[in-house]
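Consider the single chain below, provided in structure tokens and representing the form predicted on its own.
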Amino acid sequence: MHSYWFGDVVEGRCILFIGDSNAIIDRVQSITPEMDSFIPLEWEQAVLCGACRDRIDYLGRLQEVCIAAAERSIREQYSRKDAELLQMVRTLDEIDTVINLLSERAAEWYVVRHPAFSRKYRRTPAHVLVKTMREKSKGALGKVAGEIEQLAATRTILAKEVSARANDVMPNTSALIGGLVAARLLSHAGGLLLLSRLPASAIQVLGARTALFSHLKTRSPCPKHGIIFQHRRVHNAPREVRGKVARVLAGKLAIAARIDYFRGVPAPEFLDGAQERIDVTGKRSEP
């Protein structure tokens, strides 16, 4: 028997499949032909089976099935619990980029008006500098500085929502490394499913793309960590053992991501053991 989207062919006799578009899509997804005995479909077979009138009708019906299958796949993708978190954290990163670019450009503009300030602004915190420009500048520069402050306030609100959503979508990963960092891991991986499939070695350097490609191309030292450098145990560790701490943390994050994807609920026993192992490794590395 050979199964196709419109029916089954058994010893030259066709059994037409009856059902709506959703039933046909379910049928198509369930068909797993054996390639050793598979016979490519010809549109004439569909006509003989009674599924269509001619080649044009066959192509039209097949197009409808393909479009319906694509629409269902898109709906399933956007219904995943990590779909909105993925867009939220990417928006947050874009806002950070915009704030940094605008702050730097506004500072250069402010220095043109106040040359004596040129030696100070490099050492001045960004938010203090923006506030100074807003208060002491008139016209467009003051407006730009005000917009940067409003954008920074929006960024703070969004960061809190990202952290809260990450705690809900990936509770174990967030418990180990924090909601914001967990969300950034998710963003770089492309989704919770893809993150759960990554080995610990890939999670360890996730976010260090430039350094990794530099290592592959020029044989420069391999990066020891990427985004997970933001974890306190990693960035507080001495340089000579920082890679070991990052490796232990990445191993626990790989397990946590799998638990988040397949269970979706916190695993207290795992979290306690993982946190203890990370803390012990970090403490051993301290002088």
Given for the second form:
Amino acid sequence: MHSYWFGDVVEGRCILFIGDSNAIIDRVQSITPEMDSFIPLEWEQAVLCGACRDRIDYLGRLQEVCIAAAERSIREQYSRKDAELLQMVRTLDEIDTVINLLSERAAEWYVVRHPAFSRKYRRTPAHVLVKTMREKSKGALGKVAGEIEQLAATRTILAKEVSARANDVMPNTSALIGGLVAARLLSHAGGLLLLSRLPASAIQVLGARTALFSHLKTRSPCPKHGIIFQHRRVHNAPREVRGKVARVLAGKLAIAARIDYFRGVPAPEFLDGAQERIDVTGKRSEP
Amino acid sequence: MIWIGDVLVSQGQGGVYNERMLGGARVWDPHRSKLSALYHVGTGIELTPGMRVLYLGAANGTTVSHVADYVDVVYAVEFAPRPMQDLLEVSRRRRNVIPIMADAARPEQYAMLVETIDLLYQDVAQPEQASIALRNCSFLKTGGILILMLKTRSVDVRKEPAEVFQDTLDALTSAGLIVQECKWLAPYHHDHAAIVCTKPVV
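In place of the form predicted on its own, output the structure of the form predicted in complex with the partner chain.
Then the entire complex follows, led off by the chain already shown.
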């Protein structure tokens, strides 16, 4: 017997499949023929079957089923909890880039208007400088500075939302490394499923693409850490154990991501052990 | 293939991706489409009105729409949801594009939908490009054509493109395919090669 989307062909005879397009989609997705003994369908069989009148009708019906099936898969993929988080964290990182670029440019502009101004020997944080620029500048420059402040406010709100969403979507990974960094890992992997499939060694250098490929192509040293460097456990660790902390942390993150994908709830028994193991590694700095 | 001067075009409803129109025909830009690039740098395969095509890695349906202008039907396989949304829009306006959301590396997922085909066209960013093509050859009629757009950088960034190209060629010929034409797609696409094979009559 050979099964096709419109029916089953048994010894030259065809049995029409009865059902609406949803039933046909279920049928197509549930039956996977053996490719070795597979015989591609002949559209004429569909006519014999009574599934359609002619070739145009055949293609029309098939297209209808295929479009409906694709729409359903897209809906399913987008309704996963990580799909929106992915967009949120990418937007956040993009806003950061925009804020930095605009602030730099506005500062350059401001300096032209105030030749005596210099940032040297002043510990003015960027946002304070932007505020000064807004208050002291007339016209478009003041507006630009105002926009940067608005954007910064949006960024703060979005960052909180990303953290909260990450705690919900990936509770274990977030517990180990914080919601924001966890979300960035997710964004670089392309989704929770893809992150959970990555080996620990890949998670360790996720986001260090340039360094990794320059290592693979030439003899430059291999990167010790990518995004996970952003977590205090890695960047606060003493230099000599930083690589080690990154490796242990990545190992635990790989497990955490798998628990997140398959279980979706916090696993305290795993988290306690993992936290302790990472902390111990970070402290073992004295030889 | 339809050429107006040295511009490759296809006859069909325009406006798919704001493509330029020339004398009522859609200009098929070799910089955007690898298949068009092949027709510019090499011979390629004449697309005829009766052809049935399986297109792996359909992406946003840009090249698909041009192929569909020439042939009977295009079965367009794409895996990612984002480009699939665009491909669906193309299918809704073209009766001979059948969109299939599936993994080209697993032909059993869509075997129930696809008929025997005359042309297998593959443009996927995967490491296992040769084996994906070979697995999909079950749909290809004897004497049918395979056009493999080899993305050498997707196979292995550490290897030289020429080396990847040779390995792929060996894999295809040892599986019994007869190589007809090989062309690098420079200057239109870098590190991409087109391999045209026929499935021999056994």
